[in-house]
Structure formats: structure tokens, C-alpha cells
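In the form predicted alone, a lone chain appears below as C-alpha cells.
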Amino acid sequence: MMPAGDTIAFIGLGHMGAPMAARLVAKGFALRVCDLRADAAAAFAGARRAVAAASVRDAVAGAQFAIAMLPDDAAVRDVMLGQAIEALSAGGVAIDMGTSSPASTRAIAEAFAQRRLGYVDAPVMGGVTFARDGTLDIMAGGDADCIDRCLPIFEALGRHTWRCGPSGAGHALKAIANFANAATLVALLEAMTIGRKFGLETAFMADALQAMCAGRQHPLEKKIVPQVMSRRFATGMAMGLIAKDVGIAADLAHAIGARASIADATRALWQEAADHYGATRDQSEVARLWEDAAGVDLQ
């Protein structure tokens, strides 16, 4: 728990911010909320133990921590630069769980630090119901004593914390997070639309890809883990017979009908990697095509 004494201000009393601040009263938390929506701000201190403050100002004057879960990066700046900065105690803490640009988190972070101010970028994976029931996934970027101190916060919102390094680097993993689950949910939008318009149904769809594709078979587990972070790059698929396969379902999908945006772009690129490194190369070597574009690697 915190130290005895210790406010919170809880700043966006949105869909994730509402749940979460009453996460924090239920836990303990004496907190003053804030929202552009004074109505709102004053309903949710009826039905709790909280404190409805009439601005941003008002609510972290006094503060030693003042969260905000607002919906962009403007939003964020004003409330920060614009007013939690001159109103923070000496020594606290501010911290942004919405998502936010990595730059721009960085940016505010060193004003925060000119002021002997913390500020973390702690943003969350999962919905609604996760943050009703304290367990979201959160994502930690910014000086390891600033997170200490705010472990037992983030410990009441969520299942587990990820210290990702400096500040932004929360920010940065969120991104490519909600890029990775936004392009496989795409993906398979896209793969299950063209079985059905082929005639294939689409539970049984759901069945057989739950089981080729996801658990054991997900690309992570089975291939960029074992294979590309080891550069073991030893699946025993040659790239060439998946450009070929994932060109069959692109001209299948062309010949029915079906929309193709994203295997066309996935054939193009498996096509490229089997150009350049050749295609009898292990189908893991096609995280070459990235790692040298990006002069990193993934080991």
C-alpha cells in the first residue's frame, strides 16, 4: 500500500479510466478524480470514496502521484505541461497509461525532470473488464525508482508489470503491440473472409485455425522464439514453398472475389526475401528482410 497520507490525482474518468480509478478506491486509494465532464467526475465521487475536483489543478495540487488515462497525445500534453507540472508536490510522480507517443512522452519527461518531477509512461493492455478486475498488463517506461514507487499502484490495476527501460519505452512496446495484434486480426479477417466466399464454414474455420495457428503453432512460439532468437533459422521450411503457398491464397482469393490487400502485400514480401536471401533458406530467415532493413537483430 502507499505511504499513510499519500493522494492520488486520477485525471480521464473515460471507458479504462473509470474502472481503474474505482480499482484504486476499492484497493484503498484516498483519490481525487478529475474529467472534463464535471458531471461525471462528481458522479463517480458519490458512488465512492473519492473526491471530485473541479480542474486538473485542483485535483493534483498537494498530490504525490497524478495519473492520467486520457485518449491522445494533446490531451496529454495539456494536462501535463499545462497544469499537473505546477501543481504536483515536491518529489511526485505523474503518469500517463493512456497511449502515447513515445517522443512525446520523452518530451514531457524531461520538462518533469527539470522540475525534480518523475514521470512514467505505464500504459495498459486489456480491456474493460480487466480493469475491473485489476488485471491488465502494464507497461512501465521511465526511471526505475519512479516505477518502485509506483508498483503498489500498478499492483492494484494489473496481473503484471514489464519495466521496458527509459522513458517512452512503455509507449514504444504498447505500439508494437497494438500493431501486432491489429495486423493479425486483420490477417485472419482476411484469410477466414476468402474460405467463406470459397464455401468453407466459418466455425469450422475458427477450429482448424485455433489449432494450426494459434497455442503451439502461434508464429512466436513456434518460429521467432526457437528459431529467429536463436538464429538457429531451422524449421525445415524452405521461404520459397511459403511465398508459393501464400500465393496460392492470394490467386485464390483474386479468382473468387475476396478481397486480397493483405496477401498480395504478404506474397510481395515472402517473394522478396526468397529473391534476395534465396529460397531454400529456412522460412525463419525471412526476419532478415527486416533485421538488415532496421540494421538490428532479433537475437
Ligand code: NAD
Contents of the next structure:
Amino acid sequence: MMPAGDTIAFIGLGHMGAPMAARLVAKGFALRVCDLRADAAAAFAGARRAVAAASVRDAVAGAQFAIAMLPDDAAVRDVMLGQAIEALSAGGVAIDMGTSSPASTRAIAEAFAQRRLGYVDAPVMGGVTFARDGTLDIMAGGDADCIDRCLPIFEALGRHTWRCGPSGAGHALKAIANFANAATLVALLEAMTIGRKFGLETAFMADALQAMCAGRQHPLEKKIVPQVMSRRFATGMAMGLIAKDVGIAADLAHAIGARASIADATRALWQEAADHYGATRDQSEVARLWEDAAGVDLQ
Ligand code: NAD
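Output the structure of the form predicted together with nicotinamide-adenine-dinucleotide (NAD); the preceding block shows the form predicted alone.
Whole complex next, starting from this chain.
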């Protein structure tokens, strides 16, 4: 539990902020809430043991923690640098739980550090239902001692806190996680649209693709962890064959008039890897296309 008397200012009572703040109240934390929409703060406080503040400054004044769940960098800068930094208690910690850019986060954290105030980035994975249930994944970046002090809050809100590293590392992990999920989503939508246009039933494809592309067939579980990270590169299938298979899907899409923007780009990437590294090299060595360009390896 929080040390007696600690107060949390919670700023931003939107889709995610409201259920997260409600969860903290239910867990016994003392909250002062605030939102640009004053009616949202009043309604929230009216229904629970929480205090509605008229401004960010009023919410944060004397608080030990200030949590922001705001839409974008501009709002976070406005709230954190424009108001919270002046009002937070000595030794207090501000926590940005929204999805912000790592560069902006680092600049704000630096300004807080100059005032000897803590600043932690702690974006969340999981939507409104997970916020309501307290089962979010929390990705924390910043000073390790500050993160330790935030743990009781994170434990009330989430099922796991991933300690990512210095300031901005949480926001970096969140961005790449959303990128990976977003890319997978549109690839699946394109694949299923091609299949549907060809005549396959949607429910049948969902069942079959879950068996063949999710779980133990997922590229992270089947290729990146066991083959790329281990540097084994030995799945037993050649890069040139995958380039051919993706090409079949792209050609099919073009032949039947389905959209193939991801299939075309994927075919070009696999062909580039096959041309550059050799078509007989293992499919998992496609990783080198990105590793070599960035000058890193995924060991
Ligand atoms: P939202 O737009 O529903 O809520 C944002 C709230 O912030 C609004 O109530 C708005 O009035 C308030 N606000 C904006 N500027 C303000 C300011 N200057 N001062 C005080 N209040 C201000 O957004 P959301 O869906 O709750 O998302 C919040 C953050 O969480 C975003 O960074 C989003 O990317 C991230 N996120 C969202 C989800 C989701 O499922 N919605 C999931 C994970 C992460």
C-alpha cells in the first residue's frame, strides 16, 4: 500500500484514464483528479471517494505522485512542464502513462531532474477492459529508485511491470510493440481479404490461420527466439522459397483484384534478402536485412 498521507494527482480522465483512476480509488489510494473537461472530473469524483480539482496545478499541489493519461506529446508537455513541475511536492514523481515519444519524454525528464523531481514513463499495453480489471502490462522507463517508489501504483493497475531501462525506454518499447501488432493486423487483414476474394470462408480462414500462424507458429516464437536470437538460422527452409510463396500470394491478389500493398512490399523485401544474401540461405536470415542496415544484431 501507499505510505499513509501520500496523494496522487490523476490528470486525464478519458477512455483509459477514468477506469485506471477508478481502479486506484478502489484500491484505497487518495486521488485528486483533473481533466480539461471539468464535467468529467466532477462526475468522476461525485461517484467515488476522490476530489475533483479545478486545474492541474490544484490537483498536483502537495501531491507526491502526478499521473498523466493524456492523448499526445503536446498535452503531456503542457501539463507536465506548464503546470505540474511547479506544483509537485519536493521529491515527488510524475508518471506519464500515455503513449508519448521517447525524445519528448527524455526532454521533460531532464527538466524534472534539474528540479530534483522524479519523472517516469510508464505506458500501458491493453485497452479499456484491461484498465478496468487492473491487468495492464506496464512498461517503465526512468530512474530505478523512482520506479521502485511507483510499484504500489503499478501493481494496482497492472498484471506486470516491465522494467525497460532509462528515461524514454518504456515509451520506446510501447511504440515498437504497437508497431509490431499494427503491422501484423494489417498483414492478416490483407491475407484474409485475398482469401475471401478467392472464395475461402472467413470463419474457416480464422480457424485455420489460428492453427497455422498463431501460438507456436507465430514468427516470434518459432523463428525470432529460437533461430535469430540464437544465431542458429536453421529453420530448414530457404529464403528463396519464402520469396516465391509470398510472390504467389501477391500474384493471386493482383489476378483477382484484391489489394496487395503489404504482399507486394513483403515480396520485395524477401527478394532483396534472397538477392543480397543468397536464395539458399535460411529464411530466418532475412533478419540480416534489418540488422545490417541498423548496425545491430538481435542476439
Ligand atoms: P482520450 O482522448 O479518451 O482521453 C484523454 C483525456 O485527456 C481526455 O479526457 C481529455 O479531455 C484529457 N486532456 C487532454 N488534454 C488535457 C490537458 N491539457 N489537461 C487535462 N486533461 C487533458 O484518450 P485515451 O484513449 O484515454 O488514451 C490516453 C493515452 O493512452 C494515449 O496516449 C493513448 O495512445 C494511450 N492508450 C490508449 C489505449 C486505448 O485503448 N484507448 C490503450 C493503451 C494506451
